[in-house]
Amino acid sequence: MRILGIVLACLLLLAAPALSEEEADYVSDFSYWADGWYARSNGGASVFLTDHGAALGIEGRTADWHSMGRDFTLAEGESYQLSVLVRQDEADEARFVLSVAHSHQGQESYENIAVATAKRGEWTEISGTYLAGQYERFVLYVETQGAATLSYAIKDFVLRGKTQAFGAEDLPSLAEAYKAYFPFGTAVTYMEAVNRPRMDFYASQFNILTPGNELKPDSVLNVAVSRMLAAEDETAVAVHLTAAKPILDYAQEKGIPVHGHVLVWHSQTPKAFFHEGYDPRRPMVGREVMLGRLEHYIEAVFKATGEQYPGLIVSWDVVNEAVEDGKTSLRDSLWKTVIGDDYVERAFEFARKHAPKGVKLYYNDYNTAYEPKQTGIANLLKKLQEAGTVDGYGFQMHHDIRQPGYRAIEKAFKRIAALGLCLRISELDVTVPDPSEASFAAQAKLYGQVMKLALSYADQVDAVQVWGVMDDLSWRAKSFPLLFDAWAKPKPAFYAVLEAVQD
């Protein structure tokens, strides 16, 4: 009967429509069988009905990925929430990941979208929000991280597309009302970037633009042609823009000034990266060759955004957090590893020698009102400034309503403002425990306070962005970390900001 059960499945997914453009709800409730999701696999796993014909299950998996898929049309740009709930019987706890499969000209491509744990006979719920990019298809489903094997069941998918009227309200401008100050600035990533509506709106808002994750190493290393390039020289790199094309594009339409984000970190930086021929199977490179690579990779993302976007990057962040946390010393890392603890002064001594002419230069870092690595920050910042190497640091805060507290963020601030550099508030977001109008106030208070102590130092400050826009798309998105909520409506936090330029 499963046999029977797996080919009239594989008959009704041929019929079952996708979720058309005009549709802006989708469940399954599994009344046509499958009702059009099926088994993701090589091969061995299966679908079937299970809780009396409300749920379907897999079985037969032998690797994370093997799952239940169903195709979908999305339309680019938009935002769509998603919940699942899903429920496994045989481990104490597993991790699952609601993820999509998109596809552009045949090569597919994938992202995790929420994640959650369930217990062992519980139903678990699996809720996020995805932004559509630029492909022409889209798979969603439902995998496992580390239970190749298990055998799980899902129900109550459900897919609800949201349209924003961006722009509604007429709402004052944060950009504007710190014209005169400092620009006031976001980050924007790849997909809210090729939805003009929503980028038309940013725009009436900020007036500096950093790519939230599309000019990190990950992004911009171009794996491929470096590896075939290492077979006659093991310091050559290549690099391409692709991913931070459309936030370029429209920065330079508009005139919008760009702060780039970032050249070197130990996070999302290809591990081929450090290895002979680029190949992770093959040894570590040695010290020589890897300060090759640094200066060759710093001199050419210099040269394709200086030759593609010419003026139109102003500042960079050299190096991210590269002090640990709890600590006055350097985190481990990869950096660190093969080329030793002089890294950071390397990668501004190559920065310095290659960056056009009056691009500013950044370290970046965060949990700066904690000590000691508050001074650990301090004594790398002084080492740089000796070697006439680095411009200005990068204040990442990243808050929450209860901590560190707004004393502790001044103290640092004054600190680090002490040593005559630059400076950007250049990732602020402030999370809160619960959507409730009593933690909203909280937030707006301690927006308004770091506002305050901004302008302050107004003379100093070359910018302010907060790491997003939306409360939805945010990093932090279950805390409702930023000034507009899901819905681009303002809330008590946007007002506070502009509040504190009007005191």
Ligand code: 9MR
Contents of the next structure:
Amino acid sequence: MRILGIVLACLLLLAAPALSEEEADYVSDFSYWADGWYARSNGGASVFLTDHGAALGIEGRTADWHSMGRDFTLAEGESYQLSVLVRQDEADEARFVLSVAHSHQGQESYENIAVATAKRGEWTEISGTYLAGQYERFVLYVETQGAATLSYAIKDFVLRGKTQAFGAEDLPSLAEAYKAYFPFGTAVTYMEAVNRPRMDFYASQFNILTPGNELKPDSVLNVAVSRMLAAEDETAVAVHLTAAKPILDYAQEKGIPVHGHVLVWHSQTPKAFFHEGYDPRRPMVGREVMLGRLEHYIEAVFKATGEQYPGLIVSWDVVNEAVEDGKTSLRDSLWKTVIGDDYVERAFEFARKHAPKGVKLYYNDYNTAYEPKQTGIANLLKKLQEAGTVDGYGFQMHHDIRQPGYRAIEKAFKRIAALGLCLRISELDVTVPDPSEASFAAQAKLYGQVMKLALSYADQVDAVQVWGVMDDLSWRAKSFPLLFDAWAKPKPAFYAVLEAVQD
Ligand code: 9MR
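What about the form predicted in complex with this ligand, after the form predicted on its own?
Next comes the full complex, and the chain you just saw is listed first.
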């Protein structure tokens, strides 16, 4: 403990003086979506603007590490000078630590950069130097020591050193390259959308966006309000677009169309949706009530998005992943349990009835290249086509360089294309077993082949979308599946996608 004290004291002595804003590479300005700052917590803590928007506060903490943090793209081996002012009004004095959480191949670890003691009501500076190690992701944050529930605020966060700019200025644009054929898009999440430089980089490469999580039922269904409404009418449904707002606002401002994902899914859907009074402790509702909720949910989502973002969402995944792996039948899901096997058809019926004119309705699934699932998907699509309720099929295409192999992908694509529906590649990514040159070359080859395939069906293809931009933020970050590395540097796969359209 004493040694730690001495080390920390040395750190304080060595601490850099306050940085002047003119020379800084980053100065906090919380006016746009808190400038990418968010609450690091496992629930409970939240950040808010204070001091007339000049400072960012945090409350609802239950652990010292619960803190305000922000992602920074730092360069390995570079030295950074940091300073921030912190203030608390709840204790005579409190200890604060400026820390970094960094991740390498998905493994997170931590370092303390500098500490300071803040007296009640006094803006107190914490400053120090950080030498960036070999990590793909860095989150800088201000936490406490021995003050787990304290509320506090920060302002004037300044970072000096070489930050990585997003994307080289002369980088060719994929959206531009594919413009004559179809939009080229990406999934984007809330965390990415609140970082404007990052979004501007995405907007230079992609011309259709899909919220990766924020339009799923667990983000959109307003359980608390639905519960209140259920006292009068068990089929009533309330929704909100809070999680998707930064993404949809940005897309609207820049005029970038959005593909909606997803109305009906077995996953990321609150259990309460299926229970009487929206209360998971009570019995499940019956088929008729659930059909009412299904229709009202779909209607409410179209109404909310249509009113708040008219014309922005051009297509929707109505149902996602309904067919079981290794089977032709539907997978188990609460939708199937409560409504029955026709829940998919009914969802499409309701979507057709309530969708704004011109909005295309998609069925979306993965592992299309594998039989017998491929047959299950084709059968389901035919049924929906006969009913006139589906417009297109989305091939997710979460692949790996070792399987399923290009031939199987091509065969599946041809088979589904023959049904005559609109098509999209909705969630493209290709994992590699290791970050070697050979693996990245194989990854580039598969990306190129898939893009050529899409180009050969350009009349039928509505869009190709990758499932994320930079490897470090991918849902499969450990397997480097995307077009850009963690430093926004284009990988061989990026150039393969570009060359596929230039040949
Ligand atoms: O990218 C999404 C990831 O952030 C979530 O943790 C995950 C949870 O289910 O969902 C991911 O997106 C999925 C998409 O909605 C449907 N197809 C598979 C995608 C990857 O899991």
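What you see is a predicted model; the values in this text were computed from it and never measured. Positions refer to the first chain, counted from 1. The term rigid core refers to the most C-alpha atoms you can superpose between the two forms while keeping them within 1.5 Å.
Query raised in the report: Taking the rigid core as the reference frame, is the Cα of Ala387 displaced by 2 Å or more between these two forms?
Result: No, the C-alpha position differs by under 2 Å between these two forms.
Report task. Would you tell me if Lys271 moves between these two forms by 2 Å or more at its C-alpha, with the rigid core held superposed? Result -> Shift at Lys271: below 2 Å after core fit.
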